[in-house]
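Single chain ahead, by itself, as structure tokens, in the form predicted alone.
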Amino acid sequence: MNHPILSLQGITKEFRSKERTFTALKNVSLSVEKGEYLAITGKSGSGKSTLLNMITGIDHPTNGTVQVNGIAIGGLNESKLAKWRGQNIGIVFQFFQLIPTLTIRENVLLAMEFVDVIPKANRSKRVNELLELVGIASHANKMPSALSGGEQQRAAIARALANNPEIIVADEPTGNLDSKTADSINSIFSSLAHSGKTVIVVTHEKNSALKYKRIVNLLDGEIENQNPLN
């Protein structure tokens, strides 16, 4: 029997100031199978990047656990916490956040060094790999604001994969694209999936989960409903 890569179960996470407590998530179970692609849709409001934050470690839950390829991530210090990040999942931001003062090459290097995972030899070649990958080999010497958004998401993309993680998880990654843009965005993300990575995009856009396996819909920090799609 096949173990899911990611499994959450009974993940509540409140927010609490003096004059309130907001529920932001309520009780969820979620489990996703190695190799999916899997869509996270939900009004404003609804909870989406408060779970993508569980599942990222960037934030951790009030109540439940979180499973990664069987490790409890709450179990970890923040200093394991990053390094475990760093080499298990790759982030893409719907904002890029590439270092301006860094090109494009230096940003993805930069996550390599971070986590020191792939040997220095293998790194320049790695870089000159991915950057192909998502087509933009031509602009490796660039800083990030002579770029398209949609190229500097595509770099945002390769920094993602620097370290060859199995998860890919995006926030919003198209949400400040043209729908050209978009859609190309989008292909990178299915051949990602169709290539063995299990890739997580939120998106707010009902039209593009048509492209991924199931939707996750939230609703008031709870799971409405889960669509698998053929």
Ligand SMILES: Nc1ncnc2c1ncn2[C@@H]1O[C@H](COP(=O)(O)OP(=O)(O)OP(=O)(O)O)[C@@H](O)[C@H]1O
Contents of the next structure:
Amino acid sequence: MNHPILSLQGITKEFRSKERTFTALKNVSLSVEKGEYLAITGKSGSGKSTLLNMITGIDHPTNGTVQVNGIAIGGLNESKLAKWRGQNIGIVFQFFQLIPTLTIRENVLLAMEFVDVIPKANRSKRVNELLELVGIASHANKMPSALSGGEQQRAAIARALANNPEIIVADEPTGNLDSKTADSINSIFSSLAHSGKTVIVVTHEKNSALKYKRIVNLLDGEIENQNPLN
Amino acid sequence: MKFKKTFSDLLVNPKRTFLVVFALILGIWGVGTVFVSNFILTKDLNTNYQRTRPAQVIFHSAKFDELNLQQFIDLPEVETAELRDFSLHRIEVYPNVWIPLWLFGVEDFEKINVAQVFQETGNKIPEAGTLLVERDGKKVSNIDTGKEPRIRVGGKILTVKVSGICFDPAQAPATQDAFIYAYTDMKTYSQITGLPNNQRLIVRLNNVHNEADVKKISDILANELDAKGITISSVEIPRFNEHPHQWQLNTLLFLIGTIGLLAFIMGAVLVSQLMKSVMASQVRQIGILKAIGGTQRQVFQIYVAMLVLMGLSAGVVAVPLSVASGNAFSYFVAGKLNFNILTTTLPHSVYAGLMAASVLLPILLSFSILLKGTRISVKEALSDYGISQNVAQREFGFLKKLSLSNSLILAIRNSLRNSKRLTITILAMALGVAIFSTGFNVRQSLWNLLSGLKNEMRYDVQVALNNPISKEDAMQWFKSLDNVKEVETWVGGRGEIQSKVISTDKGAGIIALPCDTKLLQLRINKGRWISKSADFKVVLNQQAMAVYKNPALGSTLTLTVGNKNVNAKLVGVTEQFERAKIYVDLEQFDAIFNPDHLVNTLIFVARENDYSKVIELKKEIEKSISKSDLHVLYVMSQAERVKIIYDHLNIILTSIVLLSFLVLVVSAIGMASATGINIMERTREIGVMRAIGATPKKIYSLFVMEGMITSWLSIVFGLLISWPLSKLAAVFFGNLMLGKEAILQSAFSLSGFLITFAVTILFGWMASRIPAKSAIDVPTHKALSYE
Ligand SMILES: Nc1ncnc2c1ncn2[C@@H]1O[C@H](COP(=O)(O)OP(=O)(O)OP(=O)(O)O)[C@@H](O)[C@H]1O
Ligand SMILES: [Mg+2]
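What's the form predicted in complex with this ligand like, now that we've got the form predicted alone?
Complete assembly follows, chain above in first position.
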């Protein structure tokens, strides 16, 4: 454990509309070590998604800096940011968000194609391994619509892993799944963390939270407590 | 993989893809047709004309026998020259139907080098005593190779064998002017006509670039010839390097140019609207693509690839279509104007250009939309808050006050919700309506001109004589005619041929008639009609005004007829579809130019003047003539004259209405697609409406109502636009067809209005019906999950 892989410092996020300014994050600081398995919890509207957007560079803070692997991502332009994100961060969404017109295998390949860090010759093999890893190898050539929600989320995780990123973030990845399926998805995340990935998951589910190494609880845009579990 | 996505995206919404491709096809087809036919026609009419090596100047003299032709040709100004006899006679095209015969005597068919004719069938060189006849004449007669039509030369009738059909693309088509052109050798020419040879010299000049050059050099040449004792009686300068019916081609090309441009604009609007809707539905996916590492450039490429694919497939259909329709149109026009299409294969560059346009245009048209669509940030794309739709969320409170039904309010609000698209749709449709109704209005203007003609000319049959004779000599043959109410005798007369018989040195035809005649009531645009007076007063038509460089009313012009001059005062200007003509009181004219009171035009008014009776009278007159020794130029009934003018305009009138209809169809398609996009974007909404209990019928009538709102608005705007447009069009077509300065009175066509109205409503109904129908065919669960 040398320097943190992720470090947020004094993050404030304001949403301005004509009438008023709403502060979604208030001076949040957070650092995450490599290989950590971290949960972000909190009530609806407490700022969880906003915080994730800061980490992924999808949105920019009003104040404060975000450093990932020593790089301040605030300094990257849209295009560099997209490349960087593809290489360093795998994102998993609540609603899976697979490209409906491509098969599962093609969805994963597309991510590799965009980022172009995995040598072309290795891509096909890697897709197989990833789908194997998330347990849907047999569905590789199906369209997303032919898969169940749990299977689609597995595919989305495989896609998030496509370019072998250091960090995986997921915003309520199991929010749309039944508890049994949710458990299996969570166990994928936990084994990813075991294998050395940094995994950050936004979640509502209290019991599954038990598996996390650390839980960051947000309340009205502030970190209420950071509870490293042992 | 990127491009796999492109491809499968196209197939996900085949209807929309089809619409885009269709819109592209429409646009490219329009532009392509114009491009191809322009390419072929402008080149080919001119090439046809130039291929004959037309004369640039024509000298008339009785003394060309003394000319050393070779010496003349060797002059530096002269490229080449030939003697070509010419005179006008009459030929029987059907039993007892006679039309003018333009008879040419050719020096040497082997070495013909100016004003050439080309062999079609039969002899290339007519055997002694026979004629070649120009091919377009076959369409207005039963004359053909081997036939022996009757020809009337002066007072006698003879028969001459036709030994071949030739092609002379330099002449105005026989079908429009009702002339027969015939060619024979000089010896036969003088045998048939009894006229001397070598009266007419046709010349091509070196280093002339416009009519002014020709004028300058021909003056020099005429002076040189005069100096050698070869007195030049007149000089004719045809329009420089221009086919006599070039104006028709120009009008047509302008027309299809407009239509093509419109189709293009319509296609362009459609494509960009559709791309907008594609981008709107792809927002979330763009977000995902970017979240997994796609840069804007990569995402952009995906959509460009999509457009390239669509452009290619549109091109594959539209390019051959354009070539086919461009060719078809060219052949149609060539047939009408009697020339040959020489372009058999289009150069590869035309195909390549059209194909490149198919691929590039859609990209150019949607470039900004793509840029904007792909620039959207991941957050905006994925946010639960959604990107702010460009939707007017206003209340339109005034609607409430109108106590309309709820569904009508919904329909109106829905129409207004994408106000940009609504504006574009209505503008496009309104433009279609405007052009369609303008087409009818211009047609009406031309019709008014024609029926005005009927009003102006209150006589029924005109007999034109070759040369002036005394009134008694002329009239004696027509004493026994039954159906005649009144006869007047004039000097000069209407039409082209009369201009050749009596005209000023500047080539304007003279019509000398009693100033108080009841038989000609011209529409006077400026000034007034001629009246009895001590001085020489004239009324000019617009074409003559141009010849005399638009003198002011009340000014004095010097008219030269033969070797006499007179100072004439311009008192009025009349608007006609005619050659350049000058109207003058017969007494005044006789006093100066015609002391023997000779006449060359007999004007008959029938007692019973319905069409068949007039034609009957005309045949009676022809019979009287065949017994006489009169040298008749032509006999024409008023009805036929109107028909000839109508035939000149017909090709244009028909095209106007046909093409305007096409514009309306194109805009209706545009509207259907806009409605289609609207409905497509609201598929989910339709699902919701159905889930809360709307019957398919309700939804259907809602959309049709929306369509009707658009049509009504389009009609209103269209008619508003058509008003100034009709005025402009009348001026434009007037200039084009009646000559500069001429103004075609703009008119309103009621039937045109009603047709426009009915067709627009019908199209509007269909344009909303079809997409509405397909929308309610989508099952509710699908509609609800529609992205
Ligand atoms: N683009 C925006 N404009 C205005 N307000 C916003 C915007 N995005 C988020 N907010 C506000 O910021 C606060 C935090 O939102 P955020 O989406 O981070 O909550 P969350 O913790 O993810 O909630 P949930 O569990 O419901 O997903 C909310 O009160 C929300 O209204
Ligand atoms: Mg959230």
